[in-house]
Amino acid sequence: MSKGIAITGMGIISSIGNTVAENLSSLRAAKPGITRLDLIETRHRDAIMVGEIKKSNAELETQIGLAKDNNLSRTSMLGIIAAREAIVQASIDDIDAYRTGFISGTSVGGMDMTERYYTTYQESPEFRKYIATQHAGATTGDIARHLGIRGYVTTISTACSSAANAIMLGARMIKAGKLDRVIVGGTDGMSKFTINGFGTLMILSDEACTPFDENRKGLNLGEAAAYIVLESDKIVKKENKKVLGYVSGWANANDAFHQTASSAEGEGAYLAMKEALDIAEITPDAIDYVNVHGTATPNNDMSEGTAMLRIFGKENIPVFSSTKAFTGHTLAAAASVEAVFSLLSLQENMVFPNLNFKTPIEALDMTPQTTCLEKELNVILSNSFGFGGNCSTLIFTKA
């Protein structure tokens, strides 16, 4: 097995918990975060469930010390917060003493601030300077700022896999020796703008979602920010720093089968989880949980299914489980929310449950995880697929 880039701090933010440590209770007490939505006025409130984050952007910017006049949006906040979360776990206290990158992924930017004032720009030029938030690599660049980081910065934006390639990316980055250390996740905040988009695919449930479930209606949008730190085995034994597990094996592929649905044979996820493995130098029996994509959507959940059997082989799937019933899709964020869940599972040996489901899937027949499970976790494999066959799998392996 290939040992990977070590992985030495985590930070979160979502609708189930401000810290890691919240987070980490929600799981265990399968307190899931899914609401009727409270702080966007649309006409969608009472007929969608979201994975809301219940802080208003002004107490967003008093957490985090900001002057009134900044021009952050709720995307580029949530980011900072989990973003230095991380850092301290890690116990980063010059970010210029190593080479140190930034790696963000992000779909929404600051959509939530240029929809809110967009056809007030010409006459309230005070507005005007949410504009310039508009574009992805905004939130990157605020992030980066506020955490002091002057090296190598980047976004990805490939849908909801955007932080999986994000992280793989940065573990590249590592391996080749660009790079010492990276900073590298997902930030989204709920916005109008895929309130709508999604709603014109008619993906979003009315109900709390139900991955993995015959009866299944759709997803729940949620808002989060998540970020791993990965350092280079120079630095973990430079510093004897604590290792929270290591990212063993990633992978990216396109099925390119259609702008927004999964082939039906799975094809991108089939081979982003067999390359996944090869670069892990492992075999799929070597996985002991699979942390799905399970978006609860008839054609993603039927499609990873298709997928896993491919890889795993009917008699052989092993425990899986979405944690989506806990946050909430939180596009290009959910790679690295899921990504501290695994390092989660792997700290506590738990898996966490697949909430509300009742019914397997006729076609596939597979069961997933519905109760915390107390099982000896060493290696867990987390998939994330984005719109346009985008389709990435990251390998998590205990330290």
Given for the second form:
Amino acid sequence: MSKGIAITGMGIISSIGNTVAENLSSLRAAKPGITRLDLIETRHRDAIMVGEIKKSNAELETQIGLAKDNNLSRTSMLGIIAAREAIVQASIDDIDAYRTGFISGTSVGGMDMTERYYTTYQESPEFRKYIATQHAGATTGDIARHLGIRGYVTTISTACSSAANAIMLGARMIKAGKLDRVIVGGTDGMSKFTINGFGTLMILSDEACTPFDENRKGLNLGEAAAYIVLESDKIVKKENKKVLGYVSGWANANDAFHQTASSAEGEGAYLAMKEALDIAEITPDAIDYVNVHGTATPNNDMSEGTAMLRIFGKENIPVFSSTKAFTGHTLAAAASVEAVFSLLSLQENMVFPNLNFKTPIEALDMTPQTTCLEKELNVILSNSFGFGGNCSTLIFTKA
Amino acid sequence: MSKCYIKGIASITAQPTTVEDQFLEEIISYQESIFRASDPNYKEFIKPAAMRRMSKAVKMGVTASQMALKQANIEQPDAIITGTGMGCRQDSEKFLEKILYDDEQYLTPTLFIQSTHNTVGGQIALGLKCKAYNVTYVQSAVSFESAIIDAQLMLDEQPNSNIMVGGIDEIAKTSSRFHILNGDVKKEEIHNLELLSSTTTGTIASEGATFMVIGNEDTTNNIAEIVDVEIKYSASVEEIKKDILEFIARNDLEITAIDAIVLGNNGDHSFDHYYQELQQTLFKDTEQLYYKHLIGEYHTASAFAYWIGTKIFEYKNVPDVLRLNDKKSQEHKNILIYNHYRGENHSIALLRKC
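Having seen the form predicted on its own, can you show the form predicted together with the partner chain?
Let us now look at the entire complex, which starts with that chain.
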């Protein structure tokens, strides 16, 4: 088995908690963060359930300690909170001590501010400071500036697999010796844009989502930010760092089927899982648990389940669960949220449950883990797929 | 590091840069501060049924990618890596306006589906039925360079692969004009060819798509080698000078070995001093070139500097319209590229003749 790249810190803010510890306690208690939407005005309020972080922008500004005239989007602020926690846990006090990079995934970037002030820019100069947040890279810049990272900084936007690709790129950069240390993950704030976008695709559920259930009605949108710190073996050794786990496998493949829908045979997902196993130098039977993408849309779960049957075989499907019923689908942040959850699973030797499941999908006959399960976990596979046919798989192993 | 050769390159810009067998012989001038790309005949590359739903970014991206593949004589790339500052902003803007002006009603999915940043990369993959690695970078002025750095990693990991790398950005009716309101784009009308005599802040904005196919096989068809690329989020002028010196030294060169430097001057009085300082100090005796007066500024405009470099190698000639000073090199072997946008997202790259 490949040793992989060491993970030395993690941070998260999601609808089930403002810190790693709070997220863990909600996961253990099987306590989801799915509610009605409170902080965005939309005519769809009563038609959808969401994973919303119940902190207003003003509260986030205060928590971070931002100046009044800041122009940060919600996506940036969530990102700062999560990235800061990751850096603290990794005991990084001098960011410039090593070649440090920052790779963030986002799908909407500053869209929350754009949609709020779009119609006012012409008349109201006071809101024009938000025009700069129109491009997604601005979000990453805000977080990088806050962390004091001035070198290699970039953003990946492959819709709902963005953070997986950010983690994968970070691991590759360290492996190639181009960086010594990199903070990787993703952030997406809730926006009317995505609510309406997913609404037009008719894949938003009006109830709490039910991943991998025969009668699933669609997904719950969520918002979150999560980051992990990857460090070279050299730093880990030199500073005697505590390693939380390793990213030991990664892959990205394209379904090349449809701009938004996944193919029936789950070709992209299959290729991503297969190649990630190859990179990790393991066979499918080494996987102790799969944290599935499991958005609870009819299309995703069917396609992903089919791909899993192809990889593992019907008799050998590992324990699996989708944690999206806790947090909602947090889009570009989803893969980093689930990376943190996977690291917690390794740490606690616990599979977190796939909530709200009742009936297996008839055509698949696969049953996810529905309660907290204590089990020795050494290798976890995590899937993330996105529009544009983007399919990514990460494999995490115990330290 | 594995070698990284450009095997094919094509660029759609506000100039007629897709006309074959020409290197900026014909120049289009513009009087506005926002101007559109000069369209090639998209019908030659895209079926009419598919084209109807495509925004400009997708049309430009799909077309430029086909042109680059054709030049490289490659049918199927082993990865598709794109960069875009703003993505498909036309469809994003239309979808957002419907949400805002029709009170979240009467929406259709097409605009949303096509609004994501990775639409162009996804559409190219769909068109080629390409199931390989596919990623989109959106980091302002280093979106394209981020894509190259990823491709370099990949050439190390999977030798003998051919990787498609592209940069795309489009103008949208309303959101592009917002940048006049916030001062990023000049308020006054300006003649693009006189960009650098402007004394105001802001720049001129446009759109375009540049695609290349890169690989590490040493063949006679290679057009240029990308020796090294570096990105840096923030830096002072002094830090950039130091970085460039280190960059050149790291590649075993001295400043005198740089035959031309291609700079990203965009006429913004507040930020062009990064370039001016390099022009007046480190590179005062070097041939200095610029291009944003021709193609405007956009997040992936710097991709055009790579196109210029390859054309200089191919034509053994530098069009005068690109010149910033009167220094001329007899021969071009090493071309340095430096770019930034508003003092952030700096990139340094070295191209070498094959």
